[in-house]
Every structure is written in structure tokens, then in C-alpha cells.
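One chain follows as C-alpha cells, the form predicted on its own.
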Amino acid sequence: MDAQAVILVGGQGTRLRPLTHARPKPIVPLLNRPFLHYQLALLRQHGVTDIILSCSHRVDDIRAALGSGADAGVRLRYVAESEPLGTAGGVRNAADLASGRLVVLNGDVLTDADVGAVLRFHETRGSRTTIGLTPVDDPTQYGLVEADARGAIRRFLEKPKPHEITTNMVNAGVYVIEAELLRRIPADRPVSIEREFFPALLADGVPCFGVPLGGYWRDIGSPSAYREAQLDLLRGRVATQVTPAGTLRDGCWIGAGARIDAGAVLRGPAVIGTDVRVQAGARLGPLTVIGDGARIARGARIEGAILWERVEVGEGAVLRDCIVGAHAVIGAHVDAAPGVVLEAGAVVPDHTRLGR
């Protein structure tokens, strides 16, 4: 079952701000790897290596981070929208490069779904469009999908009100679509794949099926979800072939060139990037990610926190369950409470208390 893939990476990442002020969402780091590496590895694992990225926002940044895809073992091609075309328009924009059967992924979902099983389900059901489904506690923020016992879809309902909920199975942003159906998507205006394209197929009698994905699934589109996804990776809850750079020691991945003074304490699971400097008396982890080139001063305590590259943390600073963007400077004896999110380049003066 040969297939191509299209990954929708055109969004501006508004829910993930302020982190996406400086970096597009598809390449925000997870365990110091660009997020899309996890989707590329998933597709490659299931034999899909011809991949089209449908972009519109900061395309040059994405291309610079991922290149041809050779490092990830795939072939990457890029299509760029001159103006946003919506989720269906993003797929339609890839039509000239696409043929046959397409796996389509939303570019903000971390999952270890069995893509091969979804392709086999699509084949055996004679489906023209298959939608991966996942259960959620609160369907009101997602696209609810009603299906019968065989998986034939009966109804779509985007962001249902509480009294409208009839199932907890929602659109997981993983699709298999026959490429010729893309011609049905208007090319001259924004089109929603969830609100327009799929319902129109159903109304016209095109066979559409839904299949539970199983496995891990998380939309990383908010800062809290983005941090939790990394904690899940550290805990081994996500089956992925992407591993942190460096050497694993006592539950901690230590990057090349990292210098950790005697008297510093590391508690795994944790990831320490390349060329990191950790002074004596600092305590890092558990559930902590330190980006490449970071500097952690003596007596600092970092737990449950995600630090991007080249962050400087001053003496005695305490960072707990927070996120710090690249090149930020955290002064001495700063206390950052859980939930704090600092954008790239932030400067926090000595003795500041954040999130209190």
C-alpha cells in the first residue's frame, strides 16, 4: 500500500504564544529535537517516506530546520501558500505533487498511532476518506465524529455544546484521503477540512470511515500541552524512534561537550543538551529539558522545566514546571512558579518572583 503524506504546517501557532513569536510551531523543540522530527519518524516507521509539507508561515525557518529530509530518512518537498487557505486548502495546495493515497497529518499532534493499521483499515473498508479518531474527556474543543459499528461515519459536529455530545471520539488530525478527491476543494478561497470538505463528502455519499487510533495522542498547541508532551516523552509514554542527542547516563541524556561540575546533582529522567555548563551545587531534574549551550549557575534548582537553547540561569534561581524560551537570561535568586512561560530573549532581573 504505497502512500504519500501531507503534513499541514501552515498555522501561526497563536495558542502557543509567546513561544511561537520567535519560532514556528512545527519546529519548536521537543527534547531538543524539532517537533516535526517525531511526525517524520512516525511516517517513516510505517513505510511513508515521500512527504509534502504544506506551509504558509515562516517557511524559510522550517526549510532551514528540516532541509531535504535526508537526516530523517525521508524525502521532503515544500508547498507554500501566498495567503492562508485553511486546513483543506492546505491539502489542496499540495495537489500538484500528490497522487494515489495520502496520509494527512495536522502539524501540531504528537502521536505514536499505527499509521500502517489505518492504511489497512482504509483499504479493507473500501473507504475514500478515513479519519483517525481518539477519545477525549471534553469533546467541546474538538471535532466530534459519530460512526456506526463498522466505522462508517454518520455525522460531524465541530466544537459541540455539552448537550450535543453523543460520543467522546473526536477527529485526531490523522487522515487517509484518495488524492483525486482533492479536486473537490476550491483553490481560490480558504476551506476547512473539518467544517466543509469532510461534511460535503458525506453529503455526496462518498464512503467515509473513522477508526480509533489507539496509542498516544496529544495536541501540543498550548504551552501546558507542549510541556506535558515532553514530560510524556521523558516518561517513555510515547513510542518513538526519535531519541535525544548524547549519551544516556543514570536516566539522563547528556549531550556532547556538556560540562557538569562535581557537586552538581542530576535526577532523571532529564535531557541535557550539547555544550551545556552546569556549575557545582546546581540541581537539575527530574523531568527537565535543558537546551543546547545553556548555562546553569551554582545553587540553581530546575525541576519539571523546559529550557530552550542558550538560556542563562543565575545563581540560586529556582525554576519549577515552567518554560523558558531561547537566549533568555534568568537573574540570580529568581523564583519562577509553575505555569510561567517566558518568551525568547526575556531578561528577568535578580530576585524577581514570577507567577506569584
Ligand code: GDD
The other form holds:
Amino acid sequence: MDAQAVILVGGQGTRLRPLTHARPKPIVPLLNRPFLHYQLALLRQHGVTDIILSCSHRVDDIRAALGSGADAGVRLRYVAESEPLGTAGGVRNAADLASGRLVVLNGDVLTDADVGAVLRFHETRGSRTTIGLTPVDDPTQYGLVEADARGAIRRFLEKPKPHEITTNMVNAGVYVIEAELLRRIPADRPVSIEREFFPALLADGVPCFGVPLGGYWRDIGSPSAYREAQLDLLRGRVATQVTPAGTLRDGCWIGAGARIDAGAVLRGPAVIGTDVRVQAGARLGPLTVIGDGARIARGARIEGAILWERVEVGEGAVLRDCIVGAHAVIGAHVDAAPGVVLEAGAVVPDHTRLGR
Ligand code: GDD
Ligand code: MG
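For comparison with the form predicted on its own, please write out the form predicted in complex with the named molecule.
The complete assembly is shown below, putting the previous chain first.
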């Protein structure tokens, strides 16, 4: 039987605030597409089209953005927890709709991992739970996984202290799990897959394997990671079938209805959304994403920045390496330093220096 997938999308997105005040993490835009589109496309590419979204809060926002999944060529179903059940509880809660072999994804990793290869590895090893692994510089933010040469997992340690680090290979939030194992997860309280379920499987001798994913991988759950992920997409470092809307000209995707004055300068790679208006003398890019309906006044300079929809940028404003939430109004000659993150609807008076 073909594998089904569960995507965990019930987290609070705390580390991605203030962006997640406006929109839950699974649907924050990457190159103006809701993030989950990238995961849905990846799963579909590997033949997994029956997908359950394990939601907790803000399920209505997620449903409004993704609907039935038909646009992405998949069948989406939603399960929602009334109280957060944790990462294992979230998978267990979805299990009523699932059987057999499950692909489970953390709903915040951008990856082009070969999911089919992970499924084949799981099969050939006779594994019951297989964890995709990826190397990182700082394992303290992740789940450290020690495995032997064949991939048999010896130890799982969530958010290790610096002195506990024995490997740079961590849990990539990509699993293959036999659905019947989910019966082990108690239903009456929150349970963590990382802190409780995996360690218990190891303690009980259930065959668990880890396999390096290869390819691109990044958890988008902080503002800097969220921005970097989009720069990587713009640079073509992520193999994905999701493309920005519009047409590609000189490295810039230009959305329908965009009006760019002749005297404006665009430098790719960049994405300009639909109905964007850019006045003469503005300089956009490289490595820039402008959301739909934005207004960029003359002389503005935007580089390395991510703007959500309908942002207004005043004359001569400078935005470098920053993120601007939807509907923000940036006054004339505002100067935003790298790393600045503006909440949706923010209003910045003329001549303000942000983060300097
Ligand atoms: N349904 C549901 N219910 N989903 C949840 C819940 C919950 O109570 N809590 C968290 N999630 C979802 C989040 O939305 C996210 O997609 C995923 O579970 C992981 O949660 P994070 O909060 O992003 O965890 P993390 O990034 O600190 O750590 C996890 O991911 C790392 C890789 O990025 C762990 O799995 C680590 O071991 C791993 O290395
Ligand atoms: Mg995460």
C-alpha cells in the first residue's frame, strides 16, 4: 500500500514572532507561496498524495490557505487538537485516518530530501521507525541522533547541552513510522515524539534507524532562518517544483499586473508579486521578495529583504536584509538595518532609523 503522510503543524511558532502573530508558521510565505506548498510538492513528487495535517491552533487559517489540496495535486485532510497534544500526540491524533506506513514531517522544514529513498531504506533495513538525519553546526537547537554504521539508532537526545554533543547529525523532522506503533502513545496527555516516543522505542528494542537525507535542509522557524531559506530558493539551492507566480525575466519573477517604471532598477534573483507598483529611481534586489500589491516609491532601495503583501515603502527608504509584515507602511527615508523584522501593519514614520 502507498504511504500516507502526516504533517505536524500545531506548534505556536513562538520563535518566528512577530511574523506568526499575523499568520501561522505553516503558511508564512516563501517567495509569496504558503510554506506548506513546498512540503506538499515534495511529497507528491515522491508519490505521497494522501496527506493529513495535524493541527492545533489556527486550523481555520491553515485550511483557508490550503483547502482540499487540489491546487497542489494532493488530498488534504485536517485533524485538530482542542489542546496541544505535543509532537507524538499530534501524530497519534491523525492516526485514525491513517494506516500502514506513515511519512511524518515537521511542518517547518524546507527540504528537497529524497523521501522515496527514505522509504526504501526503511523497507530494506526492516526498520519500524526511520528518522531522516541532517548535519548542523549547532545541535543544541535540535534532536541529536547517534547511530551505528548501518544506521541503527543508539541514542536520541533532544536539545542536548553543549557538553553532551557527540555528533553533528540531528533529527531532520522527516520520519517513516509504522502506524501500529502509534498505539503506544497515550491519548490523554501531551506527548513529545522526541523526548518520549523515540527514547521509549529504543529502550524497548524496537528497530529504529537513521538515514542521512542529503540535499538541502533548513528549519524555517526563526526570522533569520525564514529569510535565509528564501535567499536559498532564489539562488536555486533548493530543488522544488514550486515556482513563483508570474514570468521570469533576467532572473526576476514578475507577477501579473506589476507596473515597474522605466527608471526603476531590478536586479535578480528576485520575486516581484502581482500588482506591485515600483516607481522610477527605486532599486530592487538582488535577493529580494516583494509581496503582492506592494507600493515602492521613487528612490527606495531594497536588497536582501522579504516584504509581505501590500507593504508601502516611502521615497528614498532603505531596507537591507530585513523582513516586513503585510500592510506595513514604511515612511520616506526610513533606514532599516539588517536583521530588522517589522510586524504586519507596522507604521514607521519618515526618517526613522530602525535597528541602528
Ligand atoms: N499537532 C501538533 N501538536 N503539532 C505540533 C505540536 C503539537 O502540540 N507541537 C509542535 N508541533 C509541530 C510544529 O508545528 C512543528 O512543525 C513541529 O511540530 C516541530 O516543532 P518545533 O517547535 O518546530 O520543534 P523544534 O524545531 O524545536 O525541534 C524539532 O525539529 C527539529 C528539526 O527542525 C524536533 O523534532 C527536533 O528533534 C528536530 O531536530
Ligand atoms: Mg522547528
